[in-house]
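Let's start with one chain on its own, the form predicted alone, as structure tokens.
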Amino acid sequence: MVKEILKIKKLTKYYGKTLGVKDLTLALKEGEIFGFIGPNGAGKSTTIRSIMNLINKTSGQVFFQDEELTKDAINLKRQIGYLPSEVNLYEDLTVKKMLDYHASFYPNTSQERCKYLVDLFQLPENKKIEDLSFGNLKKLGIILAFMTEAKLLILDEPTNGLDPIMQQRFYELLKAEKAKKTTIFYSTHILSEIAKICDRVGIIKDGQLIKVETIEELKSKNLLFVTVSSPDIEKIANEFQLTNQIENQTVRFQTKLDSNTIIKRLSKYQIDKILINEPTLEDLFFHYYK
């Protein structure tokens, strides 16, 4: 049986009367890359900051390796690598001094590991942090998260600011961590990343977790996307009970009907063009966000 590394139980956070996240319950398995997706404002960063105790939870608990993860759980925190969506560091330090300072809090950090990551992301160690570009600052944040040989990595919008070459190196680094059975909690709004690297995905909407499934389960949903162009388009719209979806004698809709049934029902109308597609991850995401 696969061990559950991170357990979130009924996590709730209100900012005054404004909901951040409500009753979120989730468990991450050892060695998986779990994608956490939703648009800006859905509750992704609130969830992560609550897990990390950077903000106070309204209610709920978080357990890491079966121990409650609290503000004072220093030994547990040493086993977690964290990359915030916005990297803010001591600007008057050089990159090298920042790396050394960070390493001083993590006994398992090795110079070899740090050098490997610096070389991988081609980061200039002698530059002051205040002089780094946005992309190099994000690279430094990634190195700080990965240099400690953590058992759990919590990454909030990790590729924002990376060029395509560095993104590819980052994905390869993730695969290497997964091979070591590191658990990775990966928050993003970029759906192509989720499809490329994640084992499971959780969809958050308006502060509530509405779906948790594997990528394969999501893609195998009995859902088809149909586009039809026809001079009988209004009759077709009535046939499938569609409203306000007609544009230039064309209608596009999603359905759980199979292809044979769709074609049979359309056969009594004059058809100029028909296209039946399986949904992409983007289609499925927006299906839940209707």
Second form
Amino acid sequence: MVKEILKIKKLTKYYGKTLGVKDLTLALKEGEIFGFIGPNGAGKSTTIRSIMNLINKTSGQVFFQDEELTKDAINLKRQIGYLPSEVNLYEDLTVKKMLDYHASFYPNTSQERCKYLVDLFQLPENKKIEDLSFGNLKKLGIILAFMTEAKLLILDEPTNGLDPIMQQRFYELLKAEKAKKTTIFYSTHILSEIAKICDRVGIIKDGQLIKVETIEELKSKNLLFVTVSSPDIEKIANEFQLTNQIENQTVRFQTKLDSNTIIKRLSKYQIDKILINEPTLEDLFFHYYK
Amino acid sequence: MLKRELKINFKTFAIWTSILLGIFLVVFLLYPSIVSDQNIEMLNEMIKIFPEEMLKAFNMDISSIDTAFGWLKTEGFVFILLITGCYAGILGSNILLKEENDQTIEYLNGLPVSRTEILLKKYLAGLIYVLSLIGITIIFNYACLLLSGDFNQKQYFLLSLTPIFSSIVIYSLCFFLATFTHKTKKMLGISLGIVFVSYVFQIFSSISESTEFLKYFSIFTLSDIRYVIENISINYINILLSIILSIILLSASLVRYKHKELI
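Having seen the form predicted alone, I'd like the form predicted in complex with its partner chain now, please.
Once more the chain from above appears, this time first in line as the rest of the complex follows.
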């Protein structure tokens, strides 16, 4: 049985009377990349900041390797690599000094690992942090999170600011980490990333985790997307009881009917074009967000 | 972490030290020309027209300004109290909040360090600088006084220690108050307010009996210069009070900081 490495139990966070996250329960398995998606304000950052104890939980607990992850759990924190969505570091330091400073908190950090990452992301070591571009700052944040060989990586919008070449290198780095059984909590709003790299995905909406499934499970839902163009489009809309917007005698709708039934019901009408396809991750995301 | 704290706060420390030593350097350089026999007579005449309460407020009723040491006992230590108090207040406000202000707190919090360690190391770094500012001033003024002529060395050293008590309490109080906010600007005003209100209270408390109670609301009461001049000893209650207050404020800061939302 695969070990559950991070467990979040009934996490609730209110900012005064405003809800941040409610009753969020989630378990991450060892070695998986868990995608955490939701639009801005859904509660992604609140969840991450609660895990990292930057903010106080209203209620609930977070366990890492079966031990409660509290503010002062230093031994647990040593095994976590964290990349915040906005990387803010000590601007007076050079990249090299920042890396050395970071390494000083992790006795087992190897120079080779650090050098490998710096070379991989082509980061100028002698530049001062205040002179780094947004992209280079992000790269430095990634290196800091990955250099300590953490067992758990918490990454908040990691590719934001990276160019496509660096993004590709980053995905390869993720694969290498996964091969080492590192567990990765990957928060993003870029759905294509989730499909590309994640094993499972959690969808958060209005502070509540509404779905946790594997990518395959999500895609294999009995949900089809149909695009029809027809001069009888109004009748077709009535046939399928659609409220969708009709544009240029074309309508796109989702249905749980199978392909045969759809075709049979459409055969009564004159059809110019018809496209029946499985939902993309975007389609599923919007399906849950309706 | 302590090394880094000392490094990033060094520039401010150097500026404040330069200001304080600069003031005293100018005074020590100019004083010999001011205290000629003729000028002293004029000064003494001038002092006679000041109200007794005012002389008392600056310890001029128990000390003469006809020597550099005399000036130090009257106005000099007021400068030291105010400048070290301001420095302690600003440092106490800033040292914790800087991480939140620069948004580096998210990085710091992610490191394998406890909040207690973060707080204690920052407190210690600030304390080292507050004590260093006072220590350097003691050494500098001592050297200048040696060049200026005879003075009561025991009284000088006892007087020089008095700013430590108020400065440490101001530093600890501002450090504690900083755990309630995220904004450095807000705390800057509060810390300077504490210093100046304390000083005004102390002045008023020495002016008349009806306002004497104000001394209980002034942190500068802990640095009782008048007591040292009159008794050539430090009031040990003040030492004890300073230590107790600082420990209470530091402990309260620890409790507060452990529960603080850092973002």
